[in-house]
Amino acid sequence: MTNMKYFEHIPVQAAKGMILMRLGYKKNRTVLNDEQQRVLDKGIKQGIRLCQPKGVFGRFNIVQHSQSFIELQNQQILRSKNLSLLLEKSDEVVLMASTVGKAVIEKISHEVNEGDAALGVILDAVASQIADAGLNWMMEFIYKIVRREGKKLTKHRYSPGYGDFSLENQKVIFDMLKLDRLGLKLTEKFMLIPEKSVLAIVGIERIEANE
């Protein structure tokens, strides 16, 4: 089964608490003075304004399970023991991609290299959080669909670059989701351009009678 859906705009906002965590803020320990708070709030607002969150997900059948890989339709292989274990009860997977566009990336680069480095760091945290929020938003969207089918998503999603799920797997996901349609590119070292673009995979399982 293949079911692709593109979102030219994902209606997400960055949670301030999560941004502060990315910036190393420690609750009840980190104290910001009025000027620091002003700079932070201004940077968050600017980052949100510059981000253009969009994404895509696709549902794909699992053709074969192995201890070290899974095979999807069209002979596409994703290699990872941890991923295979996560998907041991799944007959389908959802591949997802979320990006915030290049405008915020260009602004981050400018500030870090030529302007206000502190602002660049804040913008970087905002962009990272919004990219992840895009994945969360799509998972909630997908969850509502599969629940009507008597199915559920795995408790966790998995992204290339974590554990034994190497970045090389990004090539498979990139091609299957046709991410050039979102304006994304993949380097020879399997890095996504623009930065602050994230890929993930989650399994679809049947709901057991006792759940």
Second form
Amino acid sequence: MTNMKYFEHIPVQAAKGMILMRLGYKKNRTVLNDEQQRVLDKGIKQGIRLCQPKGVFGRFNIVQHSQSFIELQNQQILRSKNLSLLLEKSDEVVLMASTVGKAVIEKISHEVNEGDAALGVILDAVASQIADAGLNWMMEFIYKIVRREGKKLTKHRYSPGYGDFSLENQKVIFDMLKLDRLGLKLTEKFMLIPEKSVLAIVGIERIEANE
Amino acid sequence: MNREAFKKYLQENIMILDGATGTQLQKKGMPRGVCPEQWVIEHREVIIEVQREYIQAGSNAVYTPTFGGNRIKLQEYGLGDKVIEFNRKLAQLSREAVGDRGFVVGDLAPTGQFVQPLGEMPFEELVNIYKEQVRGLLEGGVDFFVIETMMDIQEARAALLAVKESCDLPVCVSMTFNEDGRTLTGTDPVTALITLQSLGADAVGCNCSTGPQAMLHIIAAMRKHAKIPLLAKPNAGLPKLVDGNTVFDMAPVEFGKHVKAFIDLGVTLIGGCCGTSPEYIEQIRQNIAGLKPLLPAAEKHGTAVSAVTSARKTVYIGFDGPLVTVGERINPTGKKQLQAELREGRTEEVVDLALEQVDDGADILDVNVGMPGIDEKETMLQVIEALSSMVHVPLCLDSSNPDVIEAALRIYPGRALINSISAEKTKMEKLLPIAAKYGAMFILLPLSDKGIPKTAEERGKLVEQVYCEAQKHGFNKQDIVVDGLVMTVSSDQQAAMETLKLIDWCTHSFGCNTIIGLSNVSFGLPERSLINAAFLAMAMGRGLTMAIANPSDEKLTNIKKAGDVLTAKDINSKNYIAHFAKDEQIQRAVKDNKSSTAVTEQIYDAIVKGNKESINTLIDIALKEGSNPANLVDEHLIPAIMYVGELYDQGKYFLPQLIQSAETMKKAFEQVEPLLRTDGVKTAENKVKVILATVKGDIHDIGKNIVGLMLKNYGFEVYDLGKDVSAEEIVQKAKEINADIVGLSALMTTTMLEMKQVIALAKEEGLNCKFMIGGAVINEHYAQEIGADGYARDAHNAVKLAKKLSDTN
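Counterpart to the form predicted alone, namely the form predicted in complex with its partner chain:
Below, the chain from earlier opens the complete complex, with every other chain and molecule after it.
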């Protein structure tokens, strides 16, 4: 499909502050000794090395817009009042997916179950952060493209599992983005494998003359 | 127009480019959704009119309407086989429009694909895609080329190589930058300039991106090191969509007010991008009246620099800045693990070595993968690909094989340093043209087919000889770094002095940068690092600008830092102070930590600090000294882990510390437990039994595993049933072991519902245990709703809750 763009290695930068926040670090309160700092830094580096951030996004027109759902091309329906509200000014949406691959997940699982669990949770936080950063990177990319068209993105992005946008919607996005091409799978209960894979939707809006 | 004529034109004239084409075509009737290239060919009179209006307004050059004229873009309309035909016809139309009143500029723009490893497009394929378009444009008779609106330096490089390998016409490259001053893939303006001008662009600049005001900052950044003319094509302010049409918020007169500022910054090619029209070009024409083009700054002020780049960073080399450290460790010689990985085609160890060296302060990384039993070229390409996405520092490509160097330079997304070119005849003949084509800097090795000259004077003659040849390929002294050729002092004690003399001569007479590989000098002597460090200090005193070294050698890096202060290259000793102030803080922290003396205090301390390595030894000592195992547990281990819990509650500890301490506790407990009689401490017989499971359909179990770990470490007997576990299995196991507590975890909204099933089934079966639940989407309310006995938001709270539930059991 020509309107989809796959990235084999998203050059994301893992923000250390965000990783620490995920681990419950509190600025000016949490105290690390030298050894703990070393373990943390080493874990973060290892996590960055193990993650293989890939992603894809695609632009799709909104065919129908109701209060409780939006319909995209090919009769694909995403059901959620909140999402519909978020997209009220949008004629088009961007569907995105980002994943960090299998290697880091296997390592996390190994460390938590039979290795060094502290390292495991650090790797876990790094992987989550990088998966999110992959979406951020793509949004920045998309913003740059739509800005040239006099458009902008909605303030927030939305993901299946938020509010009334149920997880079942992952199937629609999964199929539309052909996520098997990124090596992803969807379970019966609509979970993405490998873990640390995230889907999102963001609306494209026009910039009003008075903005 | 040849390159010389182009250069001369811009020394004498400011060239006014055209404004936007797409919006002008739309104004004159081009509908949305059509292939613009095809529509223009079918409505030839429209483009002729648009481009004549630009010439009329003052443009000296128009871009061919071929923005989407590459195979990938045309294929979106099923016209991928029309590349040459369309480009030829479109160039001819532009020529027809402007005649001899203006230049026709062959326009190449992004394909929308990304080069590996970011995207899927092989670099060479992209070069060929552009070459096809270039061929069509050449057939149509363009005067020169522009590669515009580039968001990725690697795509810009591919297009630039395509033009240069197809013809001798001048070529300009114009990048587009985000609001943060970087391209989408992270290249800053200076890095883009140095990379592209080294690769042979005849002008570099910026288009689109922003309105004129913000673009001035980008041009200003490029100005200082520009050896070639600069190009600017800003938008007419910022775009907005009004009634379905994109409009820009800056009027022509206001746009025109910025023109002088661009010219003052050395821009000699100026036009407009999105939202501009002939009215804007007319304003440019009026505002440049009386202005003269400036020479490129580097030429005018002699500010050409020695610099190498990666895709995201420029590293300057020279007499004014700190010594540049080239990390030497990516070299398989003597490294068995690295050799094994490279043989298997893996790059993990290379990436490790790269990250470590960068962390330790390497400014550039030397990459050498030469060893028997591998395809050196393929391995080099693989390593460059891996490193260019993992580290930001530039690379020094180190190989004795010119083919490897050429292949590496071709895909390297910046300006590399070659290690090395000597005065050996075949090396010079092969490598100088390659280095020149890709614009690389190179390390000049002053040895010839006759071998290594002994004296500095003889080496100096070889430097002059190689440089003389290099000049013929367009190199100047900023592009070379002379290797001091360090020989071993244990076999010839004069060797070091000869190297120092050569460095001195290069610095003070010849005028070029120098580099030494340090470790050779001390070979065969004891305490080699002392010799290496002393030699580095002496060489820095003679003006050395680069060193190939192991950046994790603390002595060397400290000497470097001190040397930079003493040679006044570390301005205000800023780097030195920053580095050692941090070290002092660490030393103080270490000192503060060494407080406890009695072994039981050390045990307490080890649990609090999560020191897994020492805990078993400490307990051994305590036991040998006569400590009672039960007392150890009650008076030291449990208070310590309770204190850790308090620290976590207060936010002084975060999750990894909590777990580290819990794991240390587990090791301690495993050691002491067999020695406990009973009293006071729960042993295997009277521990609280907890079943943990991630419910059916859910595969996320990290949180549950952490809870299990914590519970075990706090003395609970944990039965972990794993993930995706059915209600029946959980209830059956609970019955079988007579569980006190069942802990259920679910991460997703689709699977949390399963928790209700488990509790309902347990009640049906008459189970008398407590239920606690947790997971990202769970809350207290949901726990109450499904009849669970409690909810825990994290592992620490799960332990607290389990204790509370077991006390009430």
